[in-house]
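Shown next as structure tokens: one chain only, the form predicted on its own.
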Amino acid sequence: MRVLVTGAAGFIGSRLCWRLLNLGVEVHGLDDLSRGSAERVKALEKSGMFFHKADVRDKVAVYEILSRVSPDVVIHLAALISVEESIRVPELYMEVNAEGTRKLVEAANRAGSRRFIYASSAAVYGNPVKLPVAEDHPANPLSPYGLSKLIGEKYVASSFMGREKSVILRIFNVYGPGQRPEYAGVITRFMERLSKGEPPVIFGDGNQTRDFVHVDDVVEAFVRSLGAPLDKAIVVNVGFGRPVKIIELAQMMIRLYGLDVDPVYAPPRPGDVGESYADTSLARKILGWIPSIGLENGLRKLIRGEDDGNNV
């Protein structure tokens, strides 16, 4: 199998490329290296990945690369991912996340790819009206980021023509080794402060809930998506399926660091949802995917610097 992974220099993308290489897959990585790690790419190339530097907005370059590579499967992770940044520069997020996806789908169709796997986000749901959040929940994103990912979903579901159909993975709050602080979620930001003995900063009252899923579980969902038998395009949640209050997360991490501090509170941020956690029953049924890394165990390994996979 020949697989092309966009966003190969990123947090999830690089981790996925290592996993695919270890499975014996021919892996082609695509990234413009504007925000990803060139060091990760070099290490992956040494282990057999073929790398292509390109921006997904560059239609000519993307068409040429996919035509030459002719991948069986395209896994699309390249994206801008900051809610706060998307509010400041919404046009950029639409160009990269929405239009970039459209161009990649067209290129995959021309290249004859069999399957297209798209990394979407729980941000497409907005504030849930019922919990847990299932895939048929109304989509009402609160930020340009969430909207851009939803538009990308529409392009994938309506336009990809491959015979093995498309898989859209709506990823909840992913964490794990190699997550960059400037574009990371709350766990990495808490770690940054706690590692210096400083109290974590909670935006809002701390009662908002999130569904934290380890990057290695997320990678496994992509792997399971490669060969899942489908007769139509599907949308699947990828989360642990358990709500965790931010104040509970802060207290857990303070305890794991062995500190005696209290969280600091700041005003809520625009675009943040209140409560959210995933119904993962469809992923279990269709992909045979069950997350295996509990939050406390995942945090303990992360804080101790224990890493079971390849990471740069």
Ligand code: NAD
Contents of the next structure:
Amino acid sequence: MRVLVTGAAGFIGSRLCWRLLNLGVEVHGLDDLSRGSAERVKALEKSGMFFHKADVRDKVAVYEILSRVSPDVVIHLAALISVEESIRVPELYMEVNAEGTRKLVEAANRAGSRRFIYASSAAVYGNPVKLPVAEDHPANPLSPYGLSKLIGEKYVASSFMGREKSVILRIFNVYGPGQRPEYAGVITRFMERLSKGEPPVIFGDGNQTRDFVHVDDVVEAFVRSLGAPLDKAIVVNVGFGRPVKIIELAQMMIRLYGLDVDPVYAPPRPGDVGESYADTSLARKILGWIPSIGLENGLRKLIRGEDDGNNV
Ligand code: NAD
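Can I get the form predicted in complex with nicotinamide-adenine-dinucleotide as well, since the one above is the form predicted on its own?
The complete assembly is shown below, putting the previous chain first.
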């Protein structure tokens, strides 16, 4: 099987590429290296990955690479991922995340790919009106980031013509080794401060909940999506399925670091949702996927640095 992974230099994409190489898949990574790590790509290339440096906004380059590689499956993770940045520069988010996805879907169609797997986000739901959040929950994104991911979904679901259908994974809050602090989620930000003995900063009152899922469980959901038999395009949640309050997370991490500090509070950020956690029953039913790494275990391994995320 030949698989093209966009965003291969990124946090989730690079981890997925390692896993696919270990499964014996022919892996082609695509990334513009604007945010990802060139070192990670070098290590992946040494292990057999083919790398294509390109910007998903560059239609000519994307068409040329896909027609040359002719991948059986395209897994599209390349994106800009910061909610805050998307509020500052919404045009950029629409160009990369929405239009970039459209160009990639068209190129995959031309190249005759059989399946398209798209990394979407729980951000498409916006503020949940019903918990847990199931796939039929209304999609009312609160930020240009969430909207750009939703438009990407629509392009995939309505335009991909491959014979084995598309899979859209709505991923909740991912954590694990190799996440970049600048644009990362709360766990990486807390780690940055706690590793220096400083208290974590909580935006808002800390009662907001998130659904944290380990990157290896997320990678497994992509792997299962490669071969799952489908009779129509599907949208599937990828979360652990358990709400964790940010204050509980802070306390757990303070304990794991063995520190005696109290969290610091800052005003809530625009575009952040209040409460959120996933109904994961569809993923279990359709993909046979069940997340297996509990938060405390995943955090313990992460904090001890048992795995640097560079050669899984
Ligand atoms: P990341 O920033 O680590 O990786 C994204 C990669 O895309 C980077 O290597 C970057 O260089 C590349 N990229 C950015 N713009 C590009 C462009 N114009 N052309 C080509 N490549 C480009 O992010 P991540 O956390 O690995 O996220 C991967 C995907 O998963 C994204 O689509 C994101 O929306 C989705 N997602 C992530 C999370 C999370 O918690 N990390 C949650 C939900 C969804």
